[in-house]
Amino acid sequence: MVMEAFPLAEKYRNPVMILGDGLIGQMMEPVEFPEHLKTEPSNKDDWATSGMDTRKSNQRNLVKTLYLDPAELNAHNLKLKAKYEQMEREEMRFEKYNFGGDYKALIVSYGTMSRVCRTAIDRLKEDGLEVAMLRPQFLFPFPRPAVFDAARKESCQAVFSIEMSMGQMLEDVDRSIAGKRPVYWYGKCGGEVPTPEEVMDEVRKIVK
């Protein structure tokens, strides 16, 4: 994700944050460089306020917000939505799990209680319960499309936004829902982590 963040940053000129846990700032794993994320710097040229002498150029880049023309101001607002609207078309990012079968449940989950979750539903699975999972990559653009087409599976009976958190991320899920399935939440936060056991226990309560 660190390495998708600079081009991106760049692509859009905009600021990409790298949202983590406590737990994953305390992990030490093996780190690998996709090729395919590897770029090469790009030209800043065009908007970078490095100086007209280091540009060669005659041409002065102003970066600024504050427009006091009311139709300047209305046509930089446009240019803003339009990009928002070019990153949700984009940049949407999201992991799917077990989508193979006829799943009864869908569980929303990231970061290290997408970890938890997995092995949860792995033994869910092993029980003869069918439970799949969708695992937003990034904050914005939200998963909604996706979050929803998942949802409405006919075999689907809830929705569960299980998080490391006070369910932040609930609303999010329940809007991608639109009403078309219960939601329902489950978390814990402060330095307790949920077992795959506990959140095995939370699916077990509604999906039978």
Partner chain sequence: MGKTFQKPQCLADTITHYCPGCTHGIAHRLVAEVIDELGIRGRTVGIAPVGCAVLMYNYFTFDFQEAAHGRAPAMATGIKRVRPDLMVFTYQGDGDLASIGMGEIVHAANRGEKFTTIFINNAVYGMTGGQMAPTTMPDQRTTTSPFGRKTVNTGMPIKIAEMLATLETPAYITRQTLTRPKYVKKAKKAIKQAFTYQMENRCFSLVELISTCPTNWGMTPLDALTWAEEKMLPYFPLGVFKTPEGD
The other form holds:
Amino acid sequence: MVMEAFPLAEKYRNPVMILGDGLIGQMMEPVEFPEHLKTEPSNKDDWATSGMDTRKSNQRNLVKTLYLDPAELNAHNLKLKAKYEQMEREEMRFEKYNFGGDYKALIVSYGTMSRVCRTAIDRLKEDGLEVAMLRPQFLFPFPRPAVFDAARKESCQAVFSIEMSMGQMLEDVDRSIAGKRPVYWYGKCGGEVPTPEEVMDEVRKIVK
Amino acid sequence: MGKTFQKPQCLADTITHYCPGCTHGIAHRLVAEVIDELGIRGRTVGIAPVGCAVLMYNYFTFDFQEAAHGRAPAMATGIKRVRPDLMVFTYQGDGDLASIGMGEIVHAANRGEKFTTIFINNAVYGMTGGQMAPTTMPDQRTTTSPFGRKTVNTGMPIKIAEMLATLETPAYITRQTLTRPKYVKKAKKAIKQAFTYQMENRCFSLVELISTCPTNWGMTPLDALTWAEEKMLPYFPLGVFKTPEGD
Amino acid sequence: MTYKHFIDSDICKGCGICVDACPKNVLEISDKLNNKGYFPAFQARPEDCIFCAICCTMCPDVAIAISEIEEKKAAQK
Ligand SMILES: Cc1ncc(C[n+]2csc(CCOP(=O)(O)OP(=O)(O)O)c2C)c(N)n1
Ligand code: SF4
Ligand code: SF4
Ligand code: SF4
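Having gone through the form predicted alone, I am curious about the other one (the form predicted together with the partner chain); can you provide its structure?
Next comes the full complex, and the chain you just saw is listed first.
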């Protein structure tokens, strides 16, 4: 996924920020390197300051963001808006887990935490409680429609944002659900990882 | 004994936004003349700073990028490392280079990044209305030192050229000025030398130019030139402080 | 060889640096405004000009140019 950041940055000419949790950031587990990716933007001659000789052109390229004329700046912002909208159309990335049955609760979780949630979901299933999980892979564009649809399922009574943070994703989840279901947060900070049991207890407290 | 004189090809046919008599204009022309003479316009990339020169890309006719305040050396490092064949230069004021961007320039120089920096030292933040800069002279009045710069709590003006020259990494570091025709000619020579070292892939190069800001100094352009000579040059001596040959 | 000294009065900002720098005291500041609202410099005593280009060296706005007048025209004079 880290490697994917580069072609995306080229496609949109936009910085891509890679967010990891503490465990990923400190590489506490083995890392796998996939095939090397090579990316070349297709239209770089239109903008890159590669030197006019390289482009065999007498037209110079400028990379700048300062627009002093309000109309020009407005047009620039509209261009950026269109770009963000294209990202929302084309780049929503998420993974679904245990969506098969009539789940009673939906967990939204990312990173290392989502793996713990997976274990918790498997154990709850053994106990006869069906819980689904949606794991956003991109924070922007956030998979709002997918979270909304998943939460709206008739059997689903509550939504949990389970994080190794004080609720950084809670607002995104809340906003996606638009009041259709109650949203709860559970998490821990500072390097402590909630256990599957804690997650199970948290779900059981609300969903019977 | 006559001479012809024409606007360099590297300069666009535009009226600049600089105040009357501001030496930014002379510095621009010298850079343009040097790039013309070296025949490198087609492979030069300039980096504009934040400061009065923020719009400088409008006045040149080759590739340009605009950097965040003080970050031009980081941008130049990236471009030069990816494309060592390009001629890359930053053009930065004293607020940009010696204040918010101090860390950037020190480490770029110390890493020996092979780009060129033109450093405009006009002893104030020009664009934002004449606030005190790290290079403001003792007792100089600015909008943020209305009673004159007190060195007791703001220290002495920072001598960038001398400071960077103490780094062990080979570099070309010089200070010039633009106050008189003979100095302008020397300044041009220094800029040409700096770009030449870059063409030879030798070293980082920095040309500090003692400049004027008549508007924020509250002086006529001519008085400003005199003030720069009388007040700044004794403290900021002209000369070459370091060459890659080691002298 | 003959030269032509030309000040683009619409680019000039009337800073007076050239007036001060000229060794032959050729230049002065006009009392007519240009279209940007500045009083531009002009050659008050063109006959004294030695085309040394010192004014051009100092002009921050590259408002001054000196061009060679073609040999033929010069010869005809
Ligand atoms: C991050 C950031 N901080 C502050 C500013 C405001 N700012 C604009 S220009 C400037 C000072 C530039 O002064 P200097 O580099 O001396 O250039 P001069 O204007 O004198 O040519 C400042 C502080 C900014 N644009 N960005
Ligand atoms: S404010 Fe000062 S540095 Fe900026 S253009 Fe005017 S005279 Fe030049
Ligand atoms: S060319 Fe020389 S003599 Fe002629 S106006 Fe300019 S400075 Fe004066
Ligand atoms: S130096 Fe240039 S801008 Fe200044 S008065 Fe002379 S011609 Fe005009």
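Just so we're on the same page, rigid core means the largest C-alpha set that superposes within 1.5 Å between forms. Just so it is clear, the structure is predicted and the values come from calculations on it, not from any experiment. Positions refer to the first chain, counted from 1.
With the core superposed, S155 shows a C-alpha displacement below 2 Å between the two forms.
Annotation: Cα of T39 displaced by at least 2 Å between the two forms, core superposition. R55: CA moves 2 Å or more between the two forms after rigid-core fitting.
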